[in-house]
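Presented as structure tokens, the chain that follows is alone, the form predicted on its own.
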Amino acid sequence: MTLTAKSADLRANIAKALCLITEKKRTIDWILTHHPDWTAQPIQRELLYGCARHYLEVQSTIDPLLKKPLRDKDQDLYHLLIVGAYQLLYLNIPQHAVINETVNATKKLHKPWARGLVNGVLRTVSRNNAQPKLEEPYFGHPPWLAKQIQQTYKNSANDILVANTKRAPMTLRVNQTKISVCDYQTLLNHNKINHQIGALPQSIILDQPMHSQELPGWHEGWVAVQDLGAQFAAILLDQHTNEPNRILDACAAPGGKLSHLLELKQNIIQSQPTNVTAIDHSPARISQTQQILARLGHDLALRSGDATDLTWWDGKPYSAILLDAPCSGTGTIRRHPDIKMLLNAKSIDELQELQLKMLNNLWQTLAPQGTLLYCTCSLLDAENDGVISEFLTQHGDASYTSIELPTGSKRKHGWQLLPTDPHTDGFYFALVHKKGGLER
């Protein structure tokens, strides 16, 4: 792996980024947005994602080498050790270069007194020369999270935990309102971009990830980057509803599922564009989503609205609702390894309460005979079947519709995709039907 002349700087910056994650509870996405210079080069992104992905394993390697824990004010040094040890254990970089540049980075952190400490710890790691193993029973996960996955998935749990330490595939969704899948494949072949068709006709999986803006037709809106699992959401809502008079996307940002739904419903939307409502509570995310929709050629204005209240609603019922609920994201740990560093057991209880609150609130806006698609990118039963089970208990006018997808497995009320399934992240889907009117 190639290093740059500023390799000491980049190691110091990654150490500071890890401090922001562990101490300030910032996400990697936040760091990418607010400190783009820290992640501008491939090696910087490799270090940030890799250290987060293997954080607990690297911790278990360096902690026994410290005579005592570093002070709170020296956690940047601790994370510099994480950065150095990660490279020695997982990357093909000459050991002398790793140690020298990581030692030099102490000066960038304004702590040159720690040169001897960093040098000693990393040389010991280098001498041991053993990559840490994904030890059972937790496989590099916080114990509480591993236990919840093991309780839910029994025999397949270990495979899921190991899969979470791997890299996710890069999957595209061809915007068929602009170009056919066949023609887009021709473009990829012309640019020597190796790929395969996914389980859905509009999905393409790249053999090797690449920067999205380097994709052919990106700026023309011919393609979007969207996980294969996420692509099932719009298709399910499309297939399991009659021609809807009004559609609501209740948590629309960042717009992947919304733009896909707009592409599937193009004819209806062109004739009745005001019958699609998309809301989100974050002005920044609304702005980002509008830019994504514009690039893909979709002329739809998002509204500011919170799915836990009805101040945004005009009182006219919807015949179809998509609720992509806020969740733990445990199905996307491969893409967001910082989840293992940020999440705690209490968060799940809080998220479950929020998910139920959103369902109960939005149920008031759904017309009789209407359909609500509830989805999360979680692996945890508490956020998935557990939420739907509680919701069905509270609402006598609600029933669920069975789902069957080409990959994944059936749960009691919904369908679960796993990171061990071909080419998908972990996603959960449940279709809830509202009784009343003339039953179909």
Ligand SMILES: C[S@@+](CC[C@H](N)C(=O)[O-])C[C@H]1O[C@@H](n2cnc3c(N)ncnc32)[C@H](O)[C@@H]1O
Second form
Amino acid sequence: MTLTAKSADLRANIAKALCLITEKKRTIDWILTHHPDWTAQPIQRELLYGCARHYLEVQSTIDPLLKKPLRDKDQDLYHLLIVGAYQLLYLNIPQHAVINETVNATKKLHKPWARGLVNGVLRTVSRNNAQPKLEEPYFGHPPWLAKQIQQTYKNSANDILVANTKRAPMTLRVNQTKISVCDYQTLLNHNKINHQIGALPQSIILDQPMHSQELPGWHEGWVAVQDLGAQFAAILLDQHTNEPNRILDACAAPGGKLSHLLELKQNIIQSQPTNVTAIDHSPARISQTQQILARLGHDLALRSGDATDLTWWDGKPYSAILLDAPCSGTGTIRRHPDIKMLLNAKSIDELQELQLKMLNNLWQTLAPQGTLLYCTCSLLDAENDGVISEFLTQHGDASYTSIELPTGSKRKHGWQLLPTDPHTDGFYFALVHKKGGLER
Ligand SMILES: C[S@@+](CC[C@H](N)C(=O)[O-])C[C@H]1O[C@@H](n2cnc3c(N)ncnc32)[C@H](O)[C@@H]1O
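Could the form predicted in complex with the ligand be shown next, to go alongside the form predicted on its own?
Expanding to the full complex; the earlier chain stays at the top.
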């Protein structure tokens, strides 16, 4: 990895980004959007994602080397030490270059007085020949989170915790309304992009991640980037929708599952119009989704709506509802390692409350004999079977339908995919059926 004249700048900016995560609770996605100059180059993203992925391990290396914790106003320096130590521990960059450039970055942070401190700590890390520490029992996770995963998954918990520190594969969904999978594969082969077919017919897993805009046919909307686990949602919903279709996607942005569903419906039932309503409560995410749908060739206007109330509802019941609820994202820690820095145990209780509130509210809009697909990208029982179990005890007209997918494992009410399963993030799905009306 080559170092440029701007190396010190680059490290100072990553230190500032880490401060925004820890102090202002910003996400990496927010930083990518709001500080594109901090994250434009591959080395910048490597540093940002890498420091987040191994934050707790790097902390446990440098904290014992500090005589006392740095002051609140010097957290930028503390994070500069994290950036320096991360490189020494995990990257193959000459050690003297790492130390020099990280020391020079103190000037970029307007704290040249800290040169000696940064130099001393990093030289000690380097001299100790420290190895990255991915240690039991928490494997670089906050203890409360590791414990919740261990309680839920018992024997496989350690494998899941280790898998969370790895990188996720890049998976594509071929837009079969525009091109066949076979033709798209030919295109990939022509461009020397090595890949394999995933567990679902429209899914393709790339050997190496790449910039999505450089994919063949990206601008023509021939393909979307979507985790394999996420691709099961539209398939499950499609299989369990009664005719005539009147479908609600209640948390639709950024439209991954929605666009897949529209593709399935367009492929299968040209004659039977599908009526899809899609809402989300974030205006910014709605406008982003509109652009994504347009690229993929789907003509659907999302509506602004809050899934915890009914102000947006026209009063006509839906035959199927997708509730892809806001959740901890703990199934996607490989892609969003900042989750380990941002999440706390209290936020799980708040999310569970919101998830139940949404379910209770949306249930009123589901027709008898209708199906609701509840899904999260969480590994935690509290947000998954825990929510469905509570919901079923509250609603006598609700029953769950068993799910079986080619990968993952059965939970009491739903189905769980794990980051240890082949090519998937962690996802949870539960199908809830509404009794009543004319039984078939
Ligand atoms: C997990 S994401 C949905 C991902 C989307 N289904 C997809 O496949 O691309 C959750 C979404 O819920 C939205 N959301 C959060 N609270 C909401 C609420 N009260 N009502 C409606 N949408 C909400 C968020 O803006 C976010 O876009």
